[in-house]
Amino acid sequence: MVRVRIAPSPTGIPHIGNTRTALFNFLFAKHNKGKFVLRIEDTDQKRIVKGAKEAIVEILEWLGMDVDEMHIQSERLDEYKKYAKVLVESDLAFEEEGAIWMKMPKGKIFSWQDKIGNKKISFKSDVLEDFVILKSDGFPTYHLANVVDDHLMNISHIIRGDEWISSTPKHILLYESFGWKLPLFAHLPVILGPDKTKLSKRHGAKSVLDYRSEGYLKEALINFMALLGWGPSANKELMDISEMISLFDLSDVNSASPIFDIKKLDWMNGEYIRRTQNSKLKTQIWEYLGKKYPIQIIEKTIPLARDRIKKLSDYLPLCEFFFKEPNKYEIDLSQKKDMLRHVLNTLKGLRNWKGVVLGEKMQKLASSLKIRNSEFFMMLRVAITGKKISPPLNESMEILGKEKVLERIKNAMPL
């Protein structure tokens, strides 16, 4: 059976690149009807960051990447001590200065066929040194804990970042020293920023939780992360999680480093917003805004806003005037008192308060006042919304209602 694991260390909240690695493990496990294991590697006790473990779990849960098992390494110390002792007793390791060291043999070649790019990778043992496997505080190093746990948890494929390639010979040595079968290795290429350097905070190497707080949808984030290095043979770009699971194959993962492009994520998020049903998008925006705004008004405004926003966070700057009176105006209306008075008088007598009717009436008024439509409607838009850019004005006026529109025009008229 296929069994894969992700093994984050709670020394910080994982950024989007680490979560991409978790996603590839998840897709591979589900495609092969296998198991997806979470193992918290908390053996470096001094560097643990408070709340990091909880954030790791929250990221997976929010994205819908359900784990089949969860293990905590600090709860398994007896296992590592037991196996370290076996190596010492077999004269494959030695104790010095309170720590246990693994002996690196000479004249040996460590090699494996990596599943990414199907390439053979080899290291000569002569260029490698002895390494610590158990520290003086009784905690194992990454190398020992990693190998012992992967064996005992029956991990069949190790899918991880290619920064671990140089550690793989040490792991192979440990497997062979115990007489254990090697898992298959797949080392994912590092994600690069637009300037072709390693992805960092200035490029967007933030946590998925940060992206969530900025208004990105989980569906878009999953889709975007999946395409960071994976090109499905179906050559599709927009896919839901079930499609990704059905298509995912390690042979389709590119061995070249993918480029992180925030513009593509923005585009993709906008596409997902436009594909989301109004009823669902209404709830997503309402919850994103902390449930502070009337959900009924959000529902009415979604058809006007959805094509104009790329993130949930774009909604309020565009539509805040539906909930709050404008307290400033982006255009000086001091010379538009007469125009606004004519608008006010025309709208007062209007009984049919529908967007189409409002538009027709205002066009006729602009014509009779000999004001260009573009100028007339810009001034009216600013008087009602405070802004030069807003959702369609006629429909916005309909949603605001007659009483509120008249009140805002009055408030916008210079004294």
Second form
Amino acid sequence: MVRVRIAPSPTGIPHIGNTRTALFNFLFAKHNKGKFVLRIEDTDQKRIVKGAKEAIVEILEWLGMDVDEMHIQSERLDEYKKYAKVLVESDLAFEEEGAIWMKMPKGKIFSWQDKIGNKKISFKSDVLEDFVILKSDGFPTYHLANVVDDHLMNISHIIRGDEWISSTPKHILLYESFGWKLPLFAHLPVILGPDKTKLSKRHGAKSVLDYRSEGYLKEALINFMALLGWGPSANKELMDISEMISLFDLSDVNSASPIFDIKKLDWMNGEYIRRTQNSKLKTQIWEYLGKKYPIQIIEKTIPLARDRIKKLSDYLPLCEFFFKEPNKYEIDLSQKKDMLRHVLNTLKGLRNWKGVVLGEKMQKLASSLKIRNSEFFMMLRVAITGKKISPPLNESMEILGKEKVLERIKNAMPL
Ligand code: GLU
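Moving on from the form predicted alone, please list the structure of the form predicted in complex with ligand GLU.
Complete assembly follows, chain above in first position.
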């Protein structure tokens, strides 16, 4: 039975790279019909950051990566003490200055076949030193708690970032000392920024929750994270979660570092927005905007907006005029009174308030006034929306409705 775990230390809000590790564990578990375990490794009490644990849980929930079990190490201290004692009693560990230390034997080689790139990794014990497994405050160190729990929780595969490779020989020593079977290890290559240095804040290594508030869709984020180092042989790019689950295989994880490219995420997000059903997108936008704008109007504007936005946050700057009168005009309309009066007179009597009809009427008017089409529609657009760029004007006027359009034109006419 495949059982994997993510074991975050609540020492900060995880950034997108940490969440990608969680995603690989999740995909692997689901592909193999196994279990996905969350274990909060909060044994370094001094480094705990308030709210970090809650953020970890919120990220997993939002992304729909449901955990099968959740464990908290600080609630399991007795286990670690018990096992530290076993090691002292068998003379494999010793007590000094208040702490319990694991003895590093000489002349040994620790090695394992890593599932990423299927390569053998070895360490000579001679270059390693004795290490603390239980601190004087009664809390275990990462090494002891991690190994004891992975064993007791029957973890079959350890899929984690490659910054933990140097800890693995210590873990192997512990497994061997207890006489426990080793799990399989898969160390994921570290993600790099476009400048090939370790991914950091300035490259966009924010938390998934930050991306959510910037208007990214979870579907796009999941797809983007999955492709940070993984790619099914079929070389597919856009995949939904069920397709990723069915294709996921550790042997397709690249052993070279993936490069984080925010432009790709933006592109993907736009693609996902275009593929989302209208009814779902309207709710996503409505919720994203704090449920403050009427959902019926949002719904009508979706066909006009969807190809013009890459993120949910692009919606309001483009469509705010549907909800609010313009409070300034991007072009000075003070010389356009005549034109606007003609528009007003033409539209007043119009009963069939449809985009196509409006378009025809306005075009006719423009030619009878001998104003270039582009110029005419630009002025009208600014009068109605306040902006030089908007969704298609005729359809926007249809959605706004006759009364509002007439009122806006009047308001745009200089006194
Ligand atoms: N607590 C470690 C972390 O914060 C866990 C590493 C591991 O997966 O073994 O990432």
